[in-house]
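Next up: just one chain, as structure tokens, the form predicted alone.
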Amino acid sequence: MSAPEVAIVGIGIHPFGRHDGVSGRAMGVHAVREALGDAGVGWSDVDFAFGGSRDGGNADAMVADLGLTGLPFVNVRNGCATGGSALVAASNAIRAGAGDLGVVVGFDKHAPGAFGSDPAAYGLGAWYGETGLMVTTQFFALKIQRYMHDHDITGAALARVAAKAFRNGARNPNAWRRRPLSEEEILAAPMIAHPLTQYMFCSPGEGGVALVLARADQASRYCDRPVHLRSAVIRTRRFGSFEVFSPGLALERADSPSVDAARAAFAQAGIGPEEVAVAQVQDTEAGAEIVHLAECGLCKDGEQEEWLARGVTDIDGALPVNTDGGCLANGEPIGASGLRQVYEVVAQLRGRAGERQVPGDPRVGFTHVYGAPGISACTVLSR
């Protein structure tokens, strides 16, 4: 007997940014309420849950508010792919005949400014973290400076990224950043880490998704439009990758975890990028969603500064990308955020993204999340 296929059926978000006296728990909370009542379902239907934080507390921690069920709960913890993970094990729960109908979470609150990490956290030395080396605005700028010198990409390709994320992101009312920037206002704002200025960077926030999830040949029962989970991949980094909080760079390189996890999520849902109708890519800077299109396979190494002027990535051009908004306009809470990127591909899959929504009847979306120390989850969705 083949193992049954996955649906969302089922999705809701607490509006990203910043919510004073607001617990990241309740946003998960919100979220997931909202989730269920989209399935149409109630707690007590769920069959387990999987979800995860960075600051914001256990996610088992909402069976307290939801209902005290009984139901199985896994806590998820993987950098910027909690969401992602927490996805990953759901899916393959209901493909395992561990149960036919599950919620995934993610939610966070982060204090303001940068990322506090621990070395020793991620197995390096104290060393690392006395030479500023932790923060990853630096590894960022890094990499797309060598980026644009190998593909000749401009700065102006960078600020065109940022100016359709906070374009979009006016779009959307769940968005954190809803004021459009000209790219000479992005250009023109203080440099940060060259050549990535202030408005091309996102920063940690708030923020809760939930997702509910159904055996494919059960979806009918709870929705009118169900998104098919056709593949939720995750993978590591490779030795020769130059990562996040890579303590040094091996003299030959080896493809990112990006590269190896779109290429797994591609072959597995026997679908090629080629017929991706809208994308989600993580843009925790500019840069990174000019990298990302052409590790993920959606676009060639260099074709992205043409792209961008054409307005191929426009929510009314050929791919349109990061149609929310993305992490620039909505901020990364993190074990939110790469199932923020899910929600809004479901939501352009079912034509109901309101004033955003991408044009031509859309019928397959993928999305990609990338965080330290060098992993990175992919998914492909269809209708």
Contents of the next structure:
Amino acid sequence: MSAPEVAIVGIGIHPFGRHDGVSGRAMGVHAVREALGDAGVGWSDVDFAFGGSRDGGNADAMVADLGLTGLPFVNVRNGCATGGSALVAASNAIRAGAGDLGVVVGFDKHAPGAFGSDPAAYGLGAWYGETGLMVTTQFFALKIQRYMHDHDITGAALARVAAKAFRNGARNPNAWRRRPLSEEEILAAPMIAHPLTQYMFCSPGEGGVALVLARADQASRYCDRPVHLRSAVIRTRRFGSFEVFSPGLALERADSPSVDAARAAFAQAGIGPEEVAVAQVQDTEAGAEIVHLAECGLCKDGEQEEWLARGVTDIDGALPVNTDGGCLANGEPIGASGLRQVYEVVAQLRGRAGERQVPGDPRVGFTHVYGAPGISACTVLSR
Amino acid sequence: MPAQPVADGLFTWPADQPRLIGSRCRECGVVTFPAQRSCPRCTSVDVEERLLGRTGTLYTWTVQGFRPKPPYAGPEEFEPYGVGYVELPGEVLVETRLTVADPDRLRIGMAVELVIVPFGDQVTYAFAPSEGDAVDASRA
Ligand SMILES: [Zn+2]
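Since the one above is the form predicted alone, can you give the form predicted together with the partner chain too?
Every chain and every other molecule in the complex is listed next, the one we just looked at coming first.
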């Protein structure tokens, strides 16, 4: 007997942004209740759960609010891949026959301002943080500066990515930043790390997302339009990849973990990048979306400049990207961010994305996250 | 008494010709910075200390535009500073502060060399444009 396939039969979200007086955990609980309601099941029907948060406390503490049913609830802590890792684990649990119905949840609540990082947690000397080299915004600027040099990408392309994000965010009731910004405003904003201005960066934020997973052969019990999780893959960096928090790097360049994770996700799904009708890729800043489109195999290096000028990645373009406004418009609550992408793709594939619905009845979606210290998680979803 | 380095084992100091301290794998030859006790490429633990070259080319750069959160220990009064990766030929790419913070005076591929600069009451390493390869901002 072959392993069961996995479907997503319920989705829930707590709006992203700043929510004074609401704990990260409360946002997670809100998202779980909404996802359970969407699937038409109760917490007592759930066989297992995986969840995580960086700064919002222990996910499994949610059982105090959701109900003490005794289910196995595993906490996941894996940086930007926290949601992706929880999803991989839950998917494997269903495939292994450990349960028929599972919940995946991610939430977070960060202090305002860029993330501070502890060198010791990454095996680095204290000097690296003290002398001002351990700054994620710096890394992204260093990476895109070189990419722009190698592949003739201009500052105008960066501004177009950010303007698109805020345009899409304006159509998303769950987004944080809902005011469209012009490319001129974006380029004129203070320079955070050359060539990236303030409006080209996402901010740490707050929010929660939950998914209900079921065996695909039972999915019609819960949902009239289940979305199949065709693959979910995590990868860490290999020797030679250009990575955040690296005081030294090899001379030889290897593919990034995003390339490895995306390639494996497409291979496992038996679906090619050319079949993707809607994609969410990590846009910690505007340059990241440009680089990740190519790393995930969705376009060729350098093609992004023309794509952005022609609106290929707009909601009504040939390959809509970050249709919910991405990290730029939603902010980045680390534990919730990757699952937000899956939430958005499921909403799009069900045809229930409201004002931001991709036209033409999309059938295949893709999600990608990237984070410190060189990890990536990708999924391929289809109807 | 000369100012102390921000960390031991990072660069030779005091020295007329200071050098960054890296390591080299005796199995596969890969060079790393800072020095580490194992090889990230072939997983060997047979590594030796290596003093790195003092000159290289700028692989990529940016300018840090805001005061980082702790553990950053630079001056309270923030001045933007340059940051880059420098390619030391045949060795390794090193992440570093740059002595130049003006985007008009930085370009990928420019020649740079190691300098030791004050950092609070200590010293740290940085790279500066090599004589003769400084970008002329008036012509940029
Ligand atoms: Zn080696």
